[in-house]
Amino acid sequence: MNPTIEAMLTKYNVTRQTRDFISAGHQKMFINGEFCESDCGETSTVEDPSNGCPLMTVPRGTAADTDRAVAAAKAAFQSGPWAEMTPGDRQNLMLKLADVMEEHAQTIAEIEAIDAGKAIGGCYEVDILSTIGHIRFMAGWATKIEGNTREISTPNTFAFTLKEPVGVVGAIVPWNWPLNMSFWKMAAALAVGCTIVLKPAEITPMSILYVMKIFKEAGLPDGVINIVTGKGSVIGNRLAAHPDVNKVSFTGSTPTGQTVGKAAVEGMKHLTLELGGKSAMVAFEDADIDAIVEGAHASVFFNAGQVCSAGSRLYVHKEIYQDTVDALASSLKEVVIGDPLNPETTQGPQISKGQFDSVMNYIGIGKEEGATLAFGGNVVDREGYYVEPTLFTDCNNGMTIVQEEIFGPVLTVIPFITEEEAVRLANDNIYGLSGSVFTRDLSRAIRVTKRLETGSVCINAHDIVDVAMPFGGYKMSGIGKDMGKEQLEHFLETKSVIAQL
């Protein structure tokens, strides 16, 4: 084990399971109930973004590995223990898996924090506990999938519909929420009876591999969940094009999603794409400034700004503009940048050198375009890929930093005067993933909410996410929904049946 990693594990007194998992130095991918190496024998190195040190190696999967995983998933869907389970059996198994995850919650949080650079406090609550709750919520729907009878105009007939699982699901997840996004894709699919081949992000595969170890011990049938590690250009492309994959569910950037979507459409697959965002927060003159600040910290400055639904465009009425800017700048002084495993840390590193460079490049562009740097904008003087929380003022909608997704702790603030202007500015973007309205006027809140071109809106908060509510975007932010009962439909086929009596 790398001495820096060893010292970190010792300093923060991680669980024995975390230490054993990381000290192994290499983890295998999971196909048909077995941990295995890649067909080609090659590996990829996973690093710790808080110091740039190597954590472990994992197999670099191939198209042949993906084919093996799809074959296993198809076999499990068509025959064997999983195919024979009743809805109640699936519900009970999912609840058992959630219980096992809860028993290992601290270990999973530690692994996720180390691998993805997440502050452990937020990671434990938001990433791990919410994922466990997500599985339990979707487990309850396993026994509530229903078709219905129809009164049709053809005489002497009996007509009804059946809801049937689509089959094999190819799930492709991003690096910013490795475990959370995995179960956003898998829980609903499992509830309705699908099987899964999941490709984790190449740089953050650790938590889902650990979870598969405990799932296997808990009795997950072979082939139901398969994990293929490696490059998206190899595994993701093969999943999207594979003739035996019936549904593709992808979360990631819009350009990559377009590529995945084209391949999936050519194969006439069911498709869900949750893509980029550049979400708007709109604050009127009667808004609670403390609520605005809290909303910004809950999205733009949470997870080092690596949040697709972050409210990174803040439009503030001119009457409270300066007070809001001052309150934001003051609050950013309280951000604690540090080791992800330190319970006091509130902001960890960017995920990689490439992402760090991208964020710093955008900050440079903001300065060049004439925005005022009101706070931060500097590299943090320590090992790893750390960027100060950054606040830009004197911005306008024509600026690159206002229009493009930065995916870092960078907030732009823009004044407005009228409600009409606020709505126009908020909708002036190719994305439409999330949004928020801050006002004490309920009529105005609802009026503006209905006019915002975005998939979800919060009132007097930003980025409240709950498994009971569907999540997905408008415009270039994607198609389809994750979460909520609405997600179930994306994993089901509807069959019409008419019997001549």
Second form
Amino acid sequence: MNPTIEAMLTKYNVTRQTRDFISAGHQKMFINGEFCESDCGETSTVEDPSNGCPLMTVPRGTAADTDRAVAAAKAAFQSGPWAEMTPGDRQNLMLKLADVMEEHAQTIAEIEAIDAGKAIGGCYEVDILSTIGHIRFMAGWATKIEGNTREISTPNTFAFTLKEPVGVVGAIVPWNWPLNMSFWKMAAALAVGCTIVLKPAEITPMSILYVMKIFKEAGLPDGVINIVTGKGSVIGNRLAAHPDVNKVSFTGSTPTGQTVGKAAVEGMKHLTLELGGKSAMVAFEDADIDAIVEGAHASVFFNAGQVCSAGSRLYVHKEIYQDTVDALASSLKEVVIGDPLNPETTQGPQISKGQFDSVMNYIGIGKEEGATLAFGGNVVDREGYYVEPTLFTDCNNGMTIVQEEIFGPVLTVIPFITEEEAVRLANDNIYGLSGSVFTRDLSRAIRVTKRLETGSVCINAHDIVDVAMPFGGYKMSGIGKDMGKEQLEHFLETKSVIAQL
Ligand code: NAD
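Write the structure block of the form predicted together with nicotinamide-adenine-dinucleotide (NAD) for the protein whose form predicted alone appears above.
First the chain shown before, then all remaining chains and molecules of the complex.
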């Protein structure tokens, strides 16, 4: 093991399972219930973003590996233990898998924190515990899938609809919530009886591979979940185009989503696209400034700003503009930048050198465009890919940093005077993933909420995410919903049946 990694595992006294998993130095992918190598024998290296050291290697899967995984998923869907399970059996199996995850929660959190550079406290709560809750919520839906009867006008008939699982789901997920996003796709798919081939992001495959080990021991039937590691352009492409994949569920950037979407439509597949965002927080003169600050820390300053629904554009009424900027700047002094495994840490590194360079490039553009740095803006002087939390004032909607998704801890603040102006500015963006309204005036809160062109809105908070509520974007932020009971429809076909009596 790399000495830096070894020292870190010892310093933070990780679980024996975390140490064993990482010290193995290589983990295989998971197809048809077996851990296996890629057919080409090649591997990719996963690195630790807090120091840039290699952590481990995983197979660099190929199109042929993807085909094997799809064949396994298709076979498991059509026959065998999974295909024969009743909804109650599926529910019970999912609940058992959630229990097993809970037993291993600390280990999974440590592996995720190391691989994705996440601060361990938030990672344990948000990435791991919420994923377990998510699986339990969706498990309950397995027994509640229903078609209905219809009174039709054709004489002497009996008509009803059947709800049937679509079949094999190709799931493609990003690196910012590796485990979370995997189960945002898989839990609903499993609940309705689908089988899955999942492609984790190339740089964050570790937590899901660990979870497959414990799921296998817990009795997950072969072929129900298959994990193919490797490049998006190879595996993701093949999944999106594969004739035996019936549904593609993708989370990632808008440009990649467009490519995946084209291939999926070509193959006439069901499709969900959860894409990028540049969400607005709108704060009126009667807003609670502490709530605005909290909203920023819960989104654009959480997970090092690598949050799709981050409130990265803040529009504040002129009357409270300066007080809000001062409160935000002062709160940013409290951010603790450090090792992901340190429980004191609130901000870890950016996920990779590429993301780090991209965020620093945007900060440079912001300065060139004339925005004022009210806080941060610098590289943190330590190993790894750390960026200071950054606050830009004197911004306007014409600026690149206000229009484009930075995907880092960078907040832009813009003053407004009228409600009309606030709504116009908030909607002046290609994305529409999330948003928020801060005001004590209930009528105004509801009025503005209805006018925001975005898939979800929080009032007096930003980015409360709950599995019971559907999540998905308007405009260039995507098509379809994850979570909520709405998501189940995305994994179901509706069959019309008419019997002539
Ligand atoms: P990305 O688009 O680069 O990659 C996402 C996934 O697609 C990865 O697994 C990648 O390997 C794969 N991929 C890459 N090229 C592909 C191709 N040609 N065909 C098929 N698959 C391919 O995104 P990212 O950088 O990993 O993630 C960040 C983005 O994800 C941000 O834009 C963020 O807003 C978005 N995101 C959205 C949500 C949401 O729910 N809307 C949630 C999390 C992240």
